Structure formats: C-alpha cells, structure tokens
Amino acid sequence: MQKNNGPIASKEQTAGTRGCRVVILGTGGTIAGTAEDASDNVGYRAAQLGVEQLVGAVPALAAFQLETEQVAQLDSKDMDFETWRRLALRVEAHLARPEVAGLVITHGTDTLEETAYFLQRLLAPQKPVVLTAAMRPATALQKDGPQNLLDAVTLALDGRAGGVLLAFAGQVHSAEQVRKVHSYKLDAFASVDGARLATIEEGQVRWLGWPPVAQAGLGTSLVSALTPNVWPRVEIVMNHVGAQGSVVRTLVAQGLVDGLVVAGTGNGSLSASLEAALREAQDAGVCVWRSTRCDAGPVTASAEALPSAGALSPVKARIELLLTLLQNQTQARAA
C-alpha cells in the first residue's frame, strides 16, 4: 500500500466526523490503458498502468492525503465473481478506518454499473465509495481519466456524499440509477429518469438533489467465503421479434441455470413462446424475473405475470437475483 501524505483537506471537504484520507483502489480498465499511438483512442490495451502511476500523473492530487492499493488489474469486460468478492472485502476494511473519509475505485466502463450496484447492495456504506473510469486511455492526446480521478477524490471528501457513487465527466450518479448509455462519447453514463445527483465544477461539488434512502446492506459475509464455482448461475435472455424459448429450455435441461432474468420489451412484455419456456423453467425450480430492455422505467407487477424486477435494468436485476439466491442458500444451510 502506498501513501501520499499531502496537506489536510479543508473543513468544508471533511464535514462531520469523517477523517480526511482517501483510499484509491485500482482494478484496471481503460483509465489504466495504453496505446502505442497517442492519437489512437480505440486500439489500446486496458489495465496496463498501476493505480499509483495514475495518481502520480495528476499533480493536483499531491494536495490530498491519499493511499493507493491495487486490488486487480483487468479489463472490466473480464470482471469476475472472485474479484468482486475481494474488492468488497477491501472496501469494507477501509471504510471501517476512522481516518478514512471515503474511497475511490478506478474501474473499466463496460461493467462499472454492475460493480457499483453489487457494492451498494452488499455494503450500503455511509461514507462515499466513488467509482471512476475513462473512455480514453492514459496515453491519449486528450485523456479524460486524470480529471475524472481528481473529481472522484473531491467527491469522496465531500461531507454530504454517501453510498456508492460514480464520478464521471463532471457528473455524479448513484449506483442504483447509473447506466452506460454510449459506446464512445466521453460522457458515456447517464442516470435513469434523469436522476443525476450532482455536478463537479472546478473542484466544487454542486448537489442537485439528495440520494434516495437505500436498502440496508446485505453484508460481505454473504460472499466472503465463496469460491467462484459455487456462486448461483443466473443468465439474461431477451425478448425480440421472433423470440423462441429454445435457449431457456436448453439451459434448464442441461442444469446450467439457477435463475433467469428476461429483458422484456416495453413494460416487460414477452412473446408467447418465450413466456411459455420461462414458465416451464419456473415450474422446474428456476427463479425467473422480468425486466425491460427499455432505458428507463419500471416493469409493472401483476399477479398474472412472471415476477417483476421493478425498475432495475437487466444487468442489475441479475445481480439482485444472484444475491437473493445466495441469501436463500445461506438460510437453507442454517435451517
């Protein structure tokens, strides 16, 4: 673990009883990526630089009390359960330290919204845990990572912040609401139904609203002892024109799935063929939830329909279902 013992942050930044130290956990991603050509924003290799190098490339960060720790070094398209488990335990350990005001996690953009939701549901932290990332590699002519990292540290020190958040392109989003909505633009993230929390402007956080009251965290004990091969198997299927149930039936017949989230059209609507297969899966003991492939809006619950995932996106509904199945397993072992 590396330490940067810069000046103590201002009173405004450290409101309340929080400490004034920020721990930055690195997991790789584009923010740590490099390309041979500085003009190349696409043909790069992610996760090449360590978190200490990322911090060292932002001179303004020398003014803060920081620690860095490399938890993983991967492209976030390859994020896995074991890294999630290890990351959650490290976040929990640092949050318990009184001198720590908050945490920053550098991450790839592809699965950032999933990691953010996973951490929020497990930990529901009172202190801020701020994820940040970049759409361009660290070698780009106009890199976005350094400003995003500086903004994330600023947010982690803001006494009004709490929970798992994303600081990206000058915007602040909650773990529950944020989604990646563009494949290439620098402002690639948005919040469902416009639920943006704040902006970060010239080193100052301007709050636009307060985060909703979050559910209590489930606790890291749910995953702390898990090995990768014992996590529940939850897959996502999608409704579309001509959707059939063959994929669902194959997964169930081969014993490859414990839960299914279906990304329905509109308000969670399903083709007759796909719905029939999903009901067969449910009868066979597979837990099935309906979500929507729409960018925003909930799926209305109905006694006649398959269970609704509410306003969760398909990928976040998958995480919620996975955690629900883990809880069920834990309760069954305790009975």
Ligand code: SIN
Contents of the next structure:
Amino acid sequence: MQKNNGPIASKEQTAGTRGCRVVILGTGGTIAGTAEDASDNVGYRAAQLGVEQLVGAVPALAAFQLETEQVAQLDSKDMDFETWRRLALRVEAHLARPEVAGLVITHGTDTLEETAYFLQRLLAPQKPVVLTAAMRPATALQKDGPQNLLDAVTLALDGRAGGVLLAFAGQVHSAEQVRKVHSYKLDAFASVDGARLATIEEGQVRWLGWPPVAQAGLGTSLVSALTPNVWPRVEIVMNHVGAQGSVVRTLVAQGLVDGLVVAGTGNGSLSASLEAALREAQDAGVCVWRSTRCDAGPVTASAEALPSAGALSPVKARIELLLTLLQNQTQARAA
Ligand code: SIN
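Would you mind giving the form predicted in complex with the named molecule, to go alongside the form predicted alone above?
Every component of the complex follows; first up is the chain already shown.
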C-alpha cells in the first residue's frame, strides 16, 4: 500500500492491475439478520439471509464484477476454530486467482476483530481482504449493512489497499488496531490510538496516512489439517478488585488450559493472589501472557514480571498465543 494524501482516485483508477473481480464470502452476522418488526433493532435473528441476497439488495453493486460464496452462516458469538480454518483456506484460494482484486467477508460485529486478526496473522495478504458487518439487521428502518457492503467492495477494488481491513461506518481500520468499542451505536468500531487508515466517502477511499508494514503471514499450513479438538486451549482471565487465583488454579488442576492471557489492570498489574496463581500455572508448563484491560496502550515488558503481550488487546493476545503454541507444536513434531 502507498500513502496517498493527494488526489482521490476514481473507481476506474483504483482497480489497478490486480484484476477487477471481488469475491464476497458470507459468514452470517447481523448484516444477514432479520427481525419480525422493522423498528426492532435488537430482537432479531442473526445469519438468516444468504450472501447473494445481501448483494442483491444493493443495486449499485450490479456495476461490479462480483462472485459470492457462503462459507458459514452463524452469529459470530459462536465463531469457532473449524470455521476459521475453512475460511482461511477459502480466502487463500481466492487470493491466488489473478482475476481477483480483493475479497470481502461479511461477518458479525461481535468477534469480527478476532477473525480479522487471525486471518492477518496467517495470510498477511498483499491484496485486500475487507471484512464488513452491520449493527442493524437487514430488515431495520435504519439498516447500515448495504452501505457498509458497498464501501467494502469499493475498498477491495482500491489498488492501494492491502492486508486484512475492516470497512465500517465509512471508516477503514486495520486488523491489528481495530476494536469493537460500542454495543449499540452504528459507528461501533475504532482503531486504537487513532490509527484509523482511511475513510470512504461517496464511493471514494481517502487514505489518511502510511499503512502499517505487515509482518509476514504464518501460512495456512499451520491450521489446514487441524481438527477442532487439537487446537491449543487458551483462556482469558481478568484482574479486578478482589481478584483471586482460584479460577486459574481450577483451570490448571483440571488440565483445561495450555495458555492463559490475563487482562491486567493499567500497565498489566495483577492482584497478589492472581499473580501467585499465574506464576504457579507458568511453573506447571502453562504459557502465561499479560495484557491490559484498558481500551488502548501497551503493557511494558520487564524481567521481573510475567511476559507481556505488548499492545494487543486480551482477545487478540489470545489468538497470538494460540498461534505461538501451534507453531511450538509443529516445531516439536518436526524435531
Ligand atoms: C454477530 O456478531 O453475529 C451478531 C451481532 C452483530 O453482527 O452485530
């Protein structure tokens, strides 16, 4: 991707030399949700409409070369490792097609940032993989899905876009920085530390700065052959007033975890009781990482403290730890 604070490119210019087809993968979510009553914004069922119906509901999308594929149909609170595995392989397969400029994935908002981070860490694609979603069902008076979908296709065709991105409420976020920050508002996502990448206004992408340099992807071979029961088990625990170590001790005693991410207070601080239990877990062979329950900012590393998860949110630190444990397993098998 290149910085562009200059003239805004037209739709024709942005297709570049990548091909001009966009593949839209459906996974469900509120964007595909329906309610009995158009004025009901919360009493709906997610994942009811197919991705083809979502595309058909946006007349402006008829101008683009699109292809659709239903990879899953679920409420993203129920997203699972097997769907992630299948999705990553489908994304990889479509990205390899020269005629494909980029991909769009329709997803629920609730775990979108986790799927985005997972795909970015595995694939780190040169072409854009744009997730999008909605806060209102497809039947709502004020539905946001159609515009978000149109914006996502626009972004997928922008020759300067790359990596796993989110197009939502006219904003473009990176997989690394994005978090869901509101449970109800239409503008429900934000980039940590103001790291928003671009805006989309009336079909025009306006880049705001240099996009981050992507780390190389780990590759889908890490997960392609995994059955759901062999994924490492990583749980998240939280520090809070009166936090005790008993939850951690129970998880470890029952052999339920390979890794633990603790969402600490402030700069990753922990109550004495929770810290003692986490150190016992570490001694018992459980990999423990310390993150923060704050909305933004890193946990600074120190030799005395439990390992830091850097600036990753607890849910993204969990994915990073999961992938680290998978890499360790692969290396141990190869040795
Ligand atoms: C979901 O995450 O699938 C439901 C909620 C939403 O999409 O906003």
